[in-house]
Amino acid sequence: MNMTSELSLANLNHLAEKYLERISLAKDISELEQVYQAAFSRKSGEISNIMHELKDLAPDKKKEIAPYAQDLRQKIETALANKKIQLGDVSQDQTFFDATVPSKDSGRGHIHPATQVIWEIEDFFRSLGFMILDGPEVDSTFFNFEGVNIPKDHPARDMQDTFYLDENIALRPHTSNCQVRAMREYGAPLRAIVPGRCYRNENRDARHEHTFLQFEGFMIDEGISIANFRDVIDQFFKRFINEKTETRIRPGYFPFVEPGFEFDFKCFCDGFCGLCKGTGWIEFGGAGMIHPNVLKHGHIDPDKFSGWAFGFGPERLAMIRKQIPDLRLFRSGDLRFLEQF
């Protein structure tokens, strides 16, 4: 079935209405599973086909349709999850319930501080037309390393040493493992962000953890330059730090970009402080122009298209905004810490 000719906002709205109605009318888990297969089956699912066919659209059409298609997928996934919980509650309600027994005050939880920041970041980039993607945390060494221009025995692998399940499978050390996957799936032009959990064989201290969150972003199109990155990152810091925040970029080495640079923002202090260590600038993340080899691995012509990519830790942003002194607190499970947010 060729979906390309059928991709329009009207058709997406029609699909949303159809699937949301089917989900609401589902009477048991088996009916819900049928809806899921109709939407997301790898070979014949309507929503899966739409996401796959996006790469064949003309650039202007793709920029118009892609955000709505992504939103459609998220709405249906959320509706399925909520309905599944609801159906589960129905079966529990049929068991004996003694209304005279006093309830236990278990307290109410709330969203983790790192998750709060991630949701804010996603909203910001979604407003700029970026897709929000996800990828596997256990991946092949090709997507983890070779695909992003880190060949075997390259010394850069020592910088991102991770945990291996075998010689060719490892926990991802960065969300860059989704770059080549996204290029092959959607083609160019492309703008996307990839939040997710990463793993490295690190010595734990106040700024480093073996398990951490990372936020990857990239933009690929004809004529993309560092100026485009500066504009986006300046808007980002004005939104999340301060309207008057000053930023800078300086040379840095990352094997998957050329040239590579690091981006910093001006510290709030008047002199020495522990955060900026007296430099007046706070290092925030790494970025650069996507290396031609990475574009080739993604089946994109580097002579026609260019792009930039960046990566940073949302937990570090939470530390700066909420004055959290130690990265290890995020996974400590200490309620004295978590209840402050």
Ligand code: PHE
The other form holds:
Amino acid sequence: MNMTSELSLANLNHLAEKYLERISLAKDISELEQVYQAAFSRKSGEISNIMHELKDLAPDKKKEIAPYAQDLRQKIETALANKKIQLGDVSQDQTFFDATVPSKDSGRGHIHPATQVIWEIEDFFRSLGFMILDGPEVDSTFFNFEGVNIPKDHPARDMQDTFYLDENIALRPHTSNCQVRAMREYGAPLRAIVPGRCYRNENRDARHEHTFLQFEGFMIDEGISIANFRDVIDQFFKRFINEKTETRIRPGYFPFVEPGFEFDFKCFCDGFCGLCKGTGWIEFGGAGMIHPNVLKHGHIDPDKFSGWAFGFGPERLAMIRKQIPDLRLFRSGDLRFLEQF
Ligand code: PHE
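Please move on to the form predicted together with the ligand, as the form predicted alone is already shown.
After this comes the whole thing, all chains and molecules, with the earlier chain placed first.
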């Protein structure tokens, strides 16, 4: 047999037509099976033979014919698979299962936009020598509250609407539950960040969610002061917002820090904008010098060591940088949102 005439483009087209027609006319699975055997049986299948013969063609000829042959094979395989579904037999007939049939293209996923920003933040802090820690999302009220200087019945507990599982266990309302845990585990000096999910009984709106992400960070050593914090957070905003932005801190109350403050960065705008509401500053997170009581709970001597801690929402950073208008989108599973990142 003359192989080149066998493998002409006209011949391939003819075969495609022939098989697609036979597939469309097949009335049941056994008829479809016959078509499958005629095309792909290992010894005598017409398409299998062609694929085999391709190997022996002269390089030029091969380059010309191979893409058409591949295409032919794929068309027939897909038509067979679709017809099989149409005939209502997808699972029972094991003998006809062909693992080489390409699946329908369901698209390739990618990393969630919140995870993308978490990874970036982790890289930044890793480069400054911070450990990246993990902690429980369901935790005792000791680590959630008492450990971070919020005693039982103290009004500060109302700062967060916590989901209690029982009197002593709660879904963590902040990643600060990991402060004392980390101190007890690693002692001082200590530099760590803790990203993770937190929960609060919030009324959902564009900026509030019952489930959200936080980033805790702390640095404890001898002689640590607010100046260290300013430096780290300056570098942070320069990296994540832009080189020109400035940072400011203003007094704020959190029971686990003294003094406590909130930190903001300078808005991109020159005057009024919706993001900073005309103030020129964007509120970003809470921070402060770790309260001596918290160091003591962490078995660290507050007379020898001092440190700062901060907390902020990485989703908020992603929202600012990528102009995402609504926090609820992150957990919506909405592909129209996710596919943009
Ligand atoms: N845990 C605080 C909150 O959830 C944030 C914070 C962390 C403030 C560390 C100060 C120091 O709002």
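Remember, it's a predicted structure, so these values are computed and weren't measured experimentally. Numbering follows the first chain given and starts at 1. Between two forms, the rigid core is the largest collection of C-alphas that superpose within 1.5 Å.
Quiz item: Comparing between these two forms on the rigid core, is the C-alpha shift at residue 327 2 Å or larger?
Solution: No, the C-alpha position differs by under 2 Å between these two forms.
Self-check item: Residue shift check between these two forms, rigid core fit, residue 289 Cα at least 2 Å
Solution: Superposed on the core, residue 289 moves its C-alpha less than 2 Å between these two forms.
Practice problem: Please check if residue 28 moves between these two forms, taking a CA shift of 2 Å or more relative to the superposed core as movement. | Solution: Indeed, residue 28 is displaced by 2 Å or more.
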